[in-house]
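First, one chain by itself in structure tokens, the form predicted alone.
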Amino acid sequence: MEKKTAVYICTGCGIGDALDTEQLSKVATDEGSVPICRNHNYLCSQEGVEFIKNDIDNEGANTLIIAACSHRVMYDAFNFENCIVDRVNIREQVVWCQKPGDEDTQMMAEDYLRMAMAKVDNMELPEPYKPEEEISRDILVVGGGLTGMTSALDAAKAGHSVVLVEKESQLGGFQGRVQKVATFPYKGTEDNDLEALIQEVTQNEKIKVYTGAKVDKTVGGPGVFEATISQNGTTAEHRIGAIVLAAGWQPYDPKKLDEKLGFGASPNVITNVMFEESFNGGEISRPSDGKDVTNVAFLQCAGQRDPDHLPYCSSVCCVTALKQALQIKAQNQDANVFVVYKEMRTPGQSEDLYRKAQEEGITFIRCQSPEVKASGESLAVEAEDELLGEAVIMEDLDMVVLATGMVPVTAFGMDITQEEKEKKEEDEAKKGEEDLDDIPLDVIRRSDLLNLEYRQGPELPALRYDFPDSHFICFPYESRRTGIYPAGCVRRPMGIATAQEDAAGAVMKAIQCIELTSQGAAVHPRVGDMSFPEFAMQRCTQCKRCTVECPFGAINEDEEANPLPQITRCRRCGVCMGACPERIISFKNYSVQMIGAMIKAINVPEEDEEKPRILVLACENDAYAALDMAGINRMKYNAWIRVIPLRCLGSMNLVWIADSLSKGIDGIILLGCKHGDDYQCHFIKGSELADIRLSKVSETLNRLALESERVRFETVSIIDYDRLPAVLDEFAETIDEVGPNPFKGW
């Protein structure tokens, strides 16, 4: 579109006082040459943001740069339809974190609104994606248990059509073999009464069951999947519009647990898992002669909490072992039971079932290691109790059951064959991994639940003990995966009330992705984000870096390693843009071109008026958020930084790196997202690739025969406000110590 900019500059909290706006004024008219520029004492009210619409209506403005508050805030006020639109953050990070009146001050508002200008300049307003298939609205659930039926049941009563892939012949999943339950009000157990779940589900009209099937293929993205489903010989093609994945558990294998505990050395030591299977609407007896039991021994964390087997809590153990407790004590009140644990957990009102175990007579023995004796038909356990500080033995016990955890099903899954080692080996050694030559066959394993069509694999990524979920802390339900949220025990383990919530929670987010995909537009974390990567093929060196560094598996290939976008995946990012060596990937309204021009833009004064200039390439999500919280408490910090917020760290093209010191900056300093096992980052590993792309920078200083220390990584969360301008101080420190840049003025 042909563009007409218009400038409003906002004096209002404190902005007038601090600047000289009518200067700040001169900077658009005068070297921007923008037509209209305006001031106004208070842009964000009702009264502002008219003025501004009179403009857009009356003199065919349409380009705004807005000049006030944080781009974080009033951005419904600042929300102008089929304008492009820019916010230059002079009160957070100008005024309210430097010295009003200063001529340091005002020459770092003048430089955001240079940046401003040349941002507007290279962008063009963004055009929403709509891919030539209609979209589906409808949803498929994988996995027929509890949680999946809950889902479907979910969806169906959203209006929203339902495909349920269950793999068993019957639906129910591990739920449907349990007879008894401890639900809310957890004042004791109660009948499973899951078949009249099953009946709604399979009664339901817009749920399409399909019971001994599995999903052979699964094509496309959000808004526009195939999913190619098997069931006793047949296939039905399906499309669908976004996936809840509640594929369910299966318990750890007790034959890895240590021998102390019992397993395998007599028949009347089993797990818990096998007292559900065993004893399902029948008495509780004795597995090794069906006789009455009337002392039973409980032993908790069997193989959890444990680095050398599950290291993480499977959540439901003890109300599950207090509920079986409770059982035996419900057939013969007469019984002993003893339940040996490390920590009772039994949060909230769960904890009343821990007082009912109490009251029916049940002992609780607190010990961290107790051991099983089994001996011919003897069998006994010995625990040290840590609250009586004695050694205590339970003898002539009928059975002992230990409490095994909970492993996502993700975890399982096929062999894979010899050929497809090869081609793993092959994908691993070209991304600088791990050589698997030494692993054997047996112990490289494949998911068999979605077999996806992607060029970065057929399952989700399996992440910390194999759970498939995205962002620990900012996306529950998320996959990295776009359209693809994984519910209830895959996700993480969970008893019944949270599976039936966690249900719920996904189809949300399966509804809101088809949404927001129906609309063109971007799912979290850039909810409504209608820009998208553009290609330009003609110059594309098949590289793959692209398609290797998407964290969501949003780009293919083809038999040339040309990327092939799919962009309903798409988080839009950027990643795969700071990725590409050729600078072919951009969006209408963020690019190489686009930074490098703002960047250009920075005013940088000769050596002589020692005012070196500092680029901070910030991230938008947490580092940017951070640098506004530093504002907003008054925190001062050096006058030399301009800030550029990027998408994603993982966005930065070393191209700008380039650029910077080539232009005379000083320093350069990367604010990006703590990266490694507890990661951060809201694209999952972008900080992470930035940090390692500046790896290599040390190229170009040497070329440009610079110091190392002119560039910096940290990492910063947005909680780390109060230290930030400690950081910025002390790199501005070290870059006075360094000296100014020897291309100054070239």
Contents of the next structure:
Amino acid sequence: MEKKTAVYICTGCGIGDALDTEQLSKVATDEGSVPICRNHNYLCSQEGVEFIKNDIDNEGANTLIIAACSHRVMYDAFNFENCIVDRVNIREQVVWCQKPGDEDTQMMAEDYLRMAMAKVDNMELPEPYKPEEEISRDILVVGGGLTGMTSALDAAKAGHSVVLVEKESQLGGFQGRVQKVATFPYKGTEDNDLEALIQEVTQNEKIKVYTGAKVDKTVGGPGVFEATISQNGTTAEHRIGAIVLAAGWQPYDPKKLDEKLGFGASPNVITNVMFEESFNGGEISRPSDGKDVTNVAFLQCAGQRDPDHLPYCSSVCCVTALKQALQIKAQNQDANVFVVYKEMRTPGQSEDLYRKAQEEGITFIRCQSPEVKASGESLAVEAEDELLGEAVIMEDLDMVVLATGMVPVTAFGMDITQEEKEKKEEDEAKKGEEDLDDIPLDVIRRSDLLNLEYRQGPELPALRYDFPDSHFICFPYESRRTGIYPAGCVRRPMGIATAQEDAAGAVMKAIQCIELTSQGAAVHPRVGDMSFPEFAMQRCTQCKRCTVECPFGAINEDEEANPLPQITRCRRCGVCMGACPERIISFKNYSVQMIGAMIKAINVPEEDEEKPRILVLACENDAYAALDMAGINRMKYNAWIRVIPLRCLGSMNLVWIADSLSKGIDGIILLGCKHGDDYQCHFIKGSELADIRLSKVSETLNRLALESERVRFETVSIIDYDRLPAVLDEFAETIDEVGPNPFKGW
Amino acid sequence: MSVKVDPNLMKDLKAFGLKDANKCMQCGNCTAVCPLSTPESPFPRKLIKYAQMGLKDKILKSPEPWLCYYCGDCSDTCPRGADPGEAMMVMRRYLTSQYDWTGFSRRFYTSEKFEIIAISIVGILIGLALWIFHAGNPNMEHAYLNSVWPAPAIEIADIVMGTILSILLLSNTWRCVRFTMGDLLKKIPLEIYITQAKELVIHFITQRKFGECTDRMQWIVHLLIMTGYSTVFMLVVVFLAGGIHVIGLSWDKIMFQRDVIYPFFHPVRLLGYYATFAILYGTTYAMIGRLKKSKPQYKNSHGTDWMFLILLQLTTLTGIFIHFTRLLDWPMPTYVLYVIHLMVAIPMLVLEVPFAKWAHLAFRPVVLYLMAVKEKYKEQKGIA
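Return the form predicted in complex with the partner chain of this protein as a structure block, the form predicted alone having already been given.
In what comes next, the whole complex appears, and the chain from above leads the way.
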């Protein structure tokens, strides 16, 4: 494409008053030799947009630089097909946060225009990725329990063919073994009608059900998955568009519980799961001799919310205990039922079930650590009642039911990172090989669910407590593998109502994934992005950085350690681009070279002008937005800074730091998202990786006889906008104290 | 030593009128909002917890039910509709039945049928007694009560009844004292009991704790009923024959049952009017409240609550009618009304005072007095 650049400067929103726009135009026309440069006082109006369109149609302009507001606003007005468009943010990040009419403000705006011109010079129009194979629109659901079946039906109703794989010989999962259920609207116990759902699933012609089966192998990526399913020794292959993982949970092993809880000491001490499984025929009776039960105690949080066992709350046990207690009461109104709890957790309308249980006369005892006393036939529970401030005893119990928790099936199996480590220790020779130890690795267990043929491991990476969840508040239903969406109790412990909702949510994400992939666009969080990474393989040194660092496991590896990018799995964050020491990875509209050119376009004044320059590399998801927010709130900050937004701080390539410093830029500050367990990084570990890379920079700085204070990393979230100006000002002061970069003017 | 949880107590308390206490989730809003609850004696939450856990012994030792005057703030504030105020009321009924060694109170509270039959039997017996034992030649020209049932004779019957009732009430009160004080009863020196005796009188007369409740109207109504009742009690029981005639203590000028009517401004007549007004106003207010369920404390009415109000009001109404028939000098209506009056009043005294709602006139001030004693004792111990 022959580029014809046009620059538009909006003078509305106070820009015209604060800046000398004529002077600014000269930067474009004189320095940049741009053929078209125009001002308009209301560029985002219909008239303003027409004004630009006129040049596209009549002047052949196809590379547009719009110097106006932030790219985070008015993106629908400035959307011109088949044109390279770059927005220069002279509103939020120049005139709204700097002194109007000031020389420094003018310099800032001019620099941003120069940077934009350098940027578009190094940009191409992205072309959507089209895999060679046809995109499959089928959805694979792993797990035939309540969540899996609901997912399958929801997907089928939306017109997708579904392959449902269940490891047991029949559909139903855990709910299939339950007699009564307590779910929305929680007015009492109801009969389990799972059979109707099973019928609906098996009769739906869009759903192909495999029972007694498992997924042997999954290769490819969204739209082009190939799943091998084995059933009774035979295998079937299916082409799949996206996957819902609804593989469910296992009860926590009660044998591991504290002896105090008495499991094993008496046959009459059972778990909540055993209660469901042993009494699903009807009558609830004493396990030891089948006699009637009149005194029953339920002990909640058995090995839950306990750092030695399950540190989390399984969220359903309170409702389950209430349900089971009500079942006992329904069988024998005179039965004495005790529920010993740490806290009753009956959120939302399930509180009604708690009320119902209270009204039925069930006794509730709040105690952190009850003790079961079993000797021979006699069974008692002693509990320190916190509300009474005294120990109470429940004697002559017929049965004690322990509320053990849910463990996701992804928690079973060896962690591959651990495996690797052990292998490495055995293999002394490999120790000397290139060290990638500094890269934080995910926990991936061989839980035999998906058996992905991915370079980074065969299953979904786990977050906390082995749940393959993402940061649910920010990124609902996402996992760290594109096109695979966990739902139901494998994602987090949940009850029936939530599981059904979860099933629908995950299917929705799967459908979105298929739709976007078939357009060649990225999925969450860069939804609709048409660009994708391209590898200049002739320069690759097989260092494995890109394949190891990719937060989504999107890059496979051949035997010679050459990266094999699987573009439909890619989220376009650019972490690989930041990782690559050879700088061979680039996007059509985002590359090491492009950012490098932008840095070089910054006009660095001579030392005696006493105008230091600070480069801000800001994550465009949070930090850049926070900078905009500071501008919107008219907060003023230092005029020496020049901001470059990055897709993710993980895409930061160290060469930019070197480029900046050798150009004479005095300081560099990186603004990224919070990382760690409660990460806010849209690409999970981008900001963490940037931080790690940066730690190596100080060495380089020392070698160049530069002070390490010149480079800093800060974590910022969007709500931190109010402290951002202070952070920047303080950094500017530090740089002032450190003194000018000695490389200025070289 | 751990205490045994006994869910059966809740079932038992239902008979005493407990309805919603099992809805309590122990949030403590009731205790927080109660103007009378203190850190030393927190209620109502604690008592509801005792009930839920079936801790009978702890309830028996608790003074808290008597510290509550049922203003209803807790029931208004309860987020679960557990009606803690009513639970406290139930505790008072339960305690009354537990203090009573005869077991009569328990039956009276737990069976409405028993309650009605007992009242009826006593009423009929009184009617029969008055029918049988009357003077030979009643004055049929003028309404002279003394000509049918001479005051000294009634006084003797009065004293006999008073003695029996006192023995019953005092023995129950003694049990109340023993339960509430436990081991402390004998540890506290007598001197403290004596110096604190004024508390007993103050609480009895002023019910000043009730005045600390948010809804002061209840205090006023309660004071009206109490003072009205006490005045009538003084007039009828003590001044019936102008003093305690049988032991020679009498003064004709204040005699209550006499055939000549006092002039309007005579203190006895004025006191009688005050008592009539006070009781009538108080009971009518309470009855309308209970019918309309206008306040939390009127929302739940146990059979004994109604019985108490009905008997008190009937006694007053028949008293007023007698007053008018006497003023009109209608002999026969006066005598008939007098019989009805006593058929209502005496069962009320005999059954309600030692066994039911009236008993609280003794238990409440006594417990408040004991609390003051305890506090004083602790204070002294603290200094020592």
